[in-house]
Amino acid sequence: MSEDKDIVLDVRDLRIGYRQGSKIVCAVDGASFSLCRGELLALVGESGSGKSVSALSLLGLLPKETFVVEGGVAMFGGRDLLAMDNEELRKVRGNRISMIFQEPMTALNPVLTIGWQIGEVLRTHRGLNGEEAKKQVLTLLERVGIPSPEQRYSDYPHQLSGGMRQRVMIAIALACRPELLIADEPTTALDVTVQAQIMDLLSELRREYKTSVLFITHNLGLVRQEADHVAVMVSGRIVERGTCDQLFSRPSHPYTRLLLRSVPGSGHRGSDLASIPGTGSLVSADCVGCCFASRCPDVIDRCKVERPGMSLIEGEHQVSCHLAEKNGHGETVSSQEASVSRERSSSGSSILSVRDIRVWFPVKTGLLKRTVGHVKAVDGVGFELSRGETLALVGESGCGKTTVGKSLLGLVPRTSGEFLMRNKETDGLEPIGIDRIRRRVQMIFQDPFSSLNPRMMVEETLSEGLEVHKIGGNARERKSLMVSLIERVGLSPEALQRYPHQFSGGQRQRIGLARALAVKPEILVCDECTSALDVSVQAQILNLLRELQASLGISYIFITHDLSVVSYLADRVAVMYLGRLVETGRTCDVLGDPKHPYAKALLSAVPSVDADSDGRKVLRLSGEVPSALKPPTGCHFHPRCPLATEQCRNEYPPSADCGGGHSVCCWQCN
């Protein structure tokens, strides 16, 4: 940053120890950053590498037993963070610096109302009571969006959406309207649509009160929409810093060209994306060389043993690496960072037709518990399976993609419509039927720790299958089966004899996919089974995914709420709102040219990380999604459409062919 700049907030050589045993090892080794008043610094890199750690600390709000600061000053308004005792820092949090955590759900209290909670920070800290502080509240409440203040006062965080819950964070964080906002991922669980809302919310917060954001993010879309600087951090260790546009269109580092190339999009459509073997994760406290030598693919010997400086490229860019110190930008480009083409194709030939399905969950009330309405969840949803092919369901959060693929696997009960698989109908079944069923149908879940039985080695985990669907003759045709099996998603034998929390987040979806492919099956679905990842190990389970169709011919359907993912993955899109598909077509049709308002809006909220995506207008959604127990008359989308007519307010409208398999719901198409 130049001399000459407002620096609200000044990092040097923070250097933080994690506990582990009677050892302390590196956790943060020497960052530095600084933050200017009014711009976004964004700290990019994988899960484990140090960023929360270090936001963390300059609240003093890292569990004592666990972490040491061992070093480093932290300058805001001529005070080092890191020297102050708890009763200064009480004064400073929710104040001068707030922070908006990753998961509202887990950072509110479930017990106290909304109201109670953004007031809890105006008692504190601005001395206010009653009903000055509710009002405030209330102008708060409007101030980030949310509808109808005076009742949110009074609701707790659980009757509240999870982009409400976000809101609500902000607004408990502009309370004193900050100098500083940490923000730790605050918008990782959040469809597009709304993650487009907060952003635009935290722009308006920069602009009015001119408050500096630290932005801590593995969502590169993002950084490349938002961000002023970035900062690039790997086992603890900064490795690239300079401008937005520096870092993206001239990366120094190996490990952030390696990160950019990890993104999915249409662009490395047909070849495999660029993978980064191991994890960014702590390193040894004797680490004398490079933190990403072991990892790098253009290491020479000099970075074994020897640790890099910072290099000045131009301006504020700046990068730690050999490379770049010998040639003074660090564009080298390996033959293992080449993508590889794989093509691949459909047969053309249906193997699961899904017709008129509908999944009505009852809401009983009363003594005698009588039925009194119905939460529509999947309201008549149809659509064709051919071999080998990949369908992605996308939509919003809570417009019936999980509950489509539940329903698939008799997870859930339909109330009525049939699947039909191979043109043999499903229904009537007896229970071995139903086996046979979910031996050919199996599904890959969003959280792999959940999914996994904590008590059971892998080994266990993926014989329960075998077993149950008799396949292999004895015990040790099963263990051999099992061997094949984990080394063809990437493990090594040993894996089986170990437990699920002894493995990293993308090793356990990987075990994840081992145990569906156990029984052979000839669709897997895909439930957001990339969407807890970071984009470097997303990259390599997506090249697993991709690997296995073209070799065993299997077909996905893909539900996510990346559609970077699936303009890289998928050969068809189904576009979902609530409940029901409003288009569904080819990709390149869908994505290409949308025809629906809602797909249109959810495709331009999409951040990407191309440069020639800068200037394109957004179209933004207002209001909240209706609710499944009384959806909207006439065209469900029609209270949050800009187009919307008397027609679609009274009659929902039918299919409309667009030609090329390409198909919309609405009543500018007809």
The other form holds:
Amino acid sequence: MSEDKDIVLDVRDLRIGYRQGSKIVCAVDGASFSLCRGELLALVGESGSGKSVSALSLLGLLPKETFVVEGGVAMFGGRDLLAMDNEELRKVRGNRISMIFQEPMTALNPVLTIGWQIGEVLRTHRGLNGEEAKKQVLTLLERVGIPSPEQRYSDYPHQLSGGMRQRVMIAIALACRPELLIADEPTTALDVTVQAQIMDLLSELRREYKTSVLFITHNLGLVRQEADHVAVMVSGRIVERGTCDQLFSRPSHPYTRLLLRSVPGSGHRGSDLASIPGTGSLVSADCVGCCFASRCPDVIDRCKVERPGMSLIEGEHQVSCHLAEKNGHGETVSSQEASVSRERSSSGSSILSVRDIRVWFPVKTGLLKRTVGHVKAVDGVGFELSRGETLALVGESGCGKTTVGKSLLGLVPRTSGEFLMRNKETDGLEPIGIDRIRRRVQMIFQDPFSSLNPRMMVEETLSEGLEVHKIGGNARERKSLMVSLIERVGLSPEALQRYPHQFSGGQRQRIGLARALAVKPEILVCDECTSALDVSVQAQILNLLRELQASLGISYIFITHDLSVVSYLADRVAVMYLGRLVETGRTCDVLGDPKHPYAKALLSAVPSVDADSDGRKVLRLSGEVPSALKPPTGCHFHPRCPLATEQCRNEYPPSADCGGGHSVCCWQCN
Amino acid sequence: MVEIWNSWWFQNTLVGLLVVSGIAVVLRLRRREYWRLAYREVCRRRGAVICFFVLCLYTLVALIDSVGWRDALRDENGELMRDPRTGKVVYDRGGSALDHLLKGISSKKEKTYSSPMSRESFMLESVNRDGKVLRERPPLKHPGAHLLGTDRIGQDVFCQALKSIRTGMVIGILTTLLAVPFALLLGVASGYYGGLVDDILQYICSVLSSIPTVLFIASFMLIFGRGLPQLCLAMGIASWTGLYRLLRGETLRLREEEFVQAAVAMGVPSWRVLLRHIVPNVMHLVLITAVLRFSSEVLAEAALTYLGIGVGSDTISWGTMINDARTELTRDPIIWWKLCTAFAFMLGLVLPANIFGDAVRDALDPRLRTQ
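One more: the block was the form predicted alone; return the form predicted together with its partner chain.
The complete assembly is shown below, putting the previous chain first.
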């Protein structure tokens, strides 16, 4: 780092141990990084790589029973944070260093007003009393973009939306104008359009207050967009660091390269994503070699016996890799991902036709439970699905995309509309009973940790579907079916005799996939099935899904909010807003040239790792998704739409065809 | 009904069944890895293991006390007495195996109170010695034989306390066994099906839990008579609502879990979803509640008997012992050993049960386990 800059935080050789039973393993192993004034440093890594642990240790927030700080210094304002006692740390916390947490729903105390909670920081650290504090709080609320702060001052957290709460969290964090802000995945729990708003606010305030930000994330798109410097962590060690441009243009560590190539996107369409084998498990303290050696595709003998030091590439760009030392920067083979061209088995005839589905949940109040209104979760959605095709349902949380998938399987009762499936004998579309549909359509769920019964062995989980649908005559036949299923999803047959808690997230998702495949479905509904996984594991699952589609000819209904996955995998896209489809069409049409203002905004809100996207026009949405209980009159989108006219306020637009199966519901596009 | 309950053969069969089913459950659970892990976890805590052994000791005493035992009657010459008409051996009224074992102590009766391990009576008596009337403590018939003293009518307190173990255990176990399946079935059904079923069950539950428990048990005993089975039934009916609410809430949560949704989406019939996905995942709650409930029932029996609505005075229990002690405590000098014995024996059962219950809860909690 250049010395002339004003260094706020300088962490050297931070070592943190994690107690596992009686032995101690390394959670963080010699991490060093420094932050200049007003700079944003992104710590990137998979879950368990030690990025959050490093940050929490700076404020002494690690639970003492499980973590031990074993060494290192963290100089902040001339003092070592790690050597401070609790009393001193308390004066620093929230005052000179503050923190924003991932979950805005739980980070605020639900029984105190937000005004009181922001004021608390000022009272504690600035010694302000009632009136002064209130005045400051109101300025802060206004500064973080909360409308009518006077009224909001006495609101409770539950009265605010997720985005608003995160703004309040930022107000609390910045109340004392700290020199350092630690943001631990601050936007992961938010929708993309809200995420964009929050990130804009953060960078604006950062510039204004000259606050340094330590930004912990796994979202590489956000890093590309926001960070000045990046540090990549693997298994508790920093393997590469440099400026954002250096790192993204010339990634030098094998891990960084693989990570960047495992991000799905339109550029990878039709080819396998790079995947990183293994998981970022903690390394034992006596590990002598490179921590990535066991997972590295380019591993050489030296990696296993000698720990690589940090070698300079250019400027501030440093990498910890033997290969990079040898040949300038790690120009290595690792182009082993074969470009398998995708065999499209999609045939023209549709196997599923969804006609005008409505799912309304009645709102009941009073003693007699009278229905006073309906939450129109899904309000007239219709689409067709061909054999071997992937349809992506895209939208923000609460738009009803998951409800569509669940109503298809009868997990939520539908109010009206029908599902037609192709009858193999008559070759026509026919309405189908719920028992038959559950054999032909199956679902994969979002959360790999709750989608498997913790009390059942994998074998029992898989055999359940076989037994119910009477597939495989006897126990022996079923057993061999299960073995082939589990091998099909890339696990060994021994996995059958194990319990879910013995598997990692990615492996559990594979088991969930095997369970769904057991009944040989024609359609798989994938409900955010990769959003809870690390990028590299997500790549493995997406590769598997693609391969299964090619070999089995399954159709996917892919429910997601992640547009990079959509552009990688989907053939057609349907964008949903407040229970209705606003735009449908082929992926290239919708993502390449979105017509509906909402689709445009959604696309521009997604941060991308591709450098060329920097220059694109940014369309920011204000506000958040309105309640489905009282949707706005006319076009649902008009309160947030920059193009809204009188007609939009009064009438819902009909679907208009733009050619090539691309249709839009918008008055302004007709 | 009560006749059958009290009959010798019925009790022995019941005890046999209980032991066999207990062993069967343990054998079945040993095959599941989940329970094996929990077992290992419990074994790691020394306190819990000690408590487990104490509980086993109590259970053993209660079991021995539940096995019927009849002695053949003998005449003065030691010959077996036979029925003059049928020629069959005649037995006495019968008691338990424990009665048989304790015969040595329980038959040593005194006249009245004597303090623990004492060699003389507790009561002063007027004795005419050499023409002078002296107030002194006469020597006991069986000096030093009574470990914990004797009561007003000279019965051994230690024997009574041992006999009370069975009463306490029966009340604890039977009440729990009555309440738990009820609560499990209704709670799970109520939470899973929702709608009308839920409304009706909730209504019944609210009504039942708004009746004061003591009042309910008192009126139940008034109608059906006082006795151990009646008390168990009354307490069972009065106590299932708590667990029912707990299980209903847990089922409501589980119903939305993705693995349950996955099973429904697979087309698994609802009874099977309940049996294979919901019930196993609430079993840890059931087990913990059962263990903790057990100890509170034991204490409740004592309180109810003290109030005069528990088991009848002909049944030996810690409650009746405490009830007797009520008058003894007002005497001077105070007679403390009966109350203290009852208290110590109850504590010896309830405290280990609670500690063991806590250990089991920790061992079964999946959140603590994943580490």
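Numbering follows the first chain given and starts at 1. These numbers were taken from a predicted model, which means no experiment stands behind them. We call the rigid core the largest set of C-alpha positions that still match within 1.5 Å between the two forms.
- In the core-superposed comparison between these two forms, the C-alpha atom of Gly380 has shifted by less than 2 angstroms.
- With the core held fixed, Leu160 shows a CA shift of 2 Å or greater between these two forms.
- Comparing the forms between these two forms on their rigid core, the Cα displacement of Glu150 reaches 2 Å or more.
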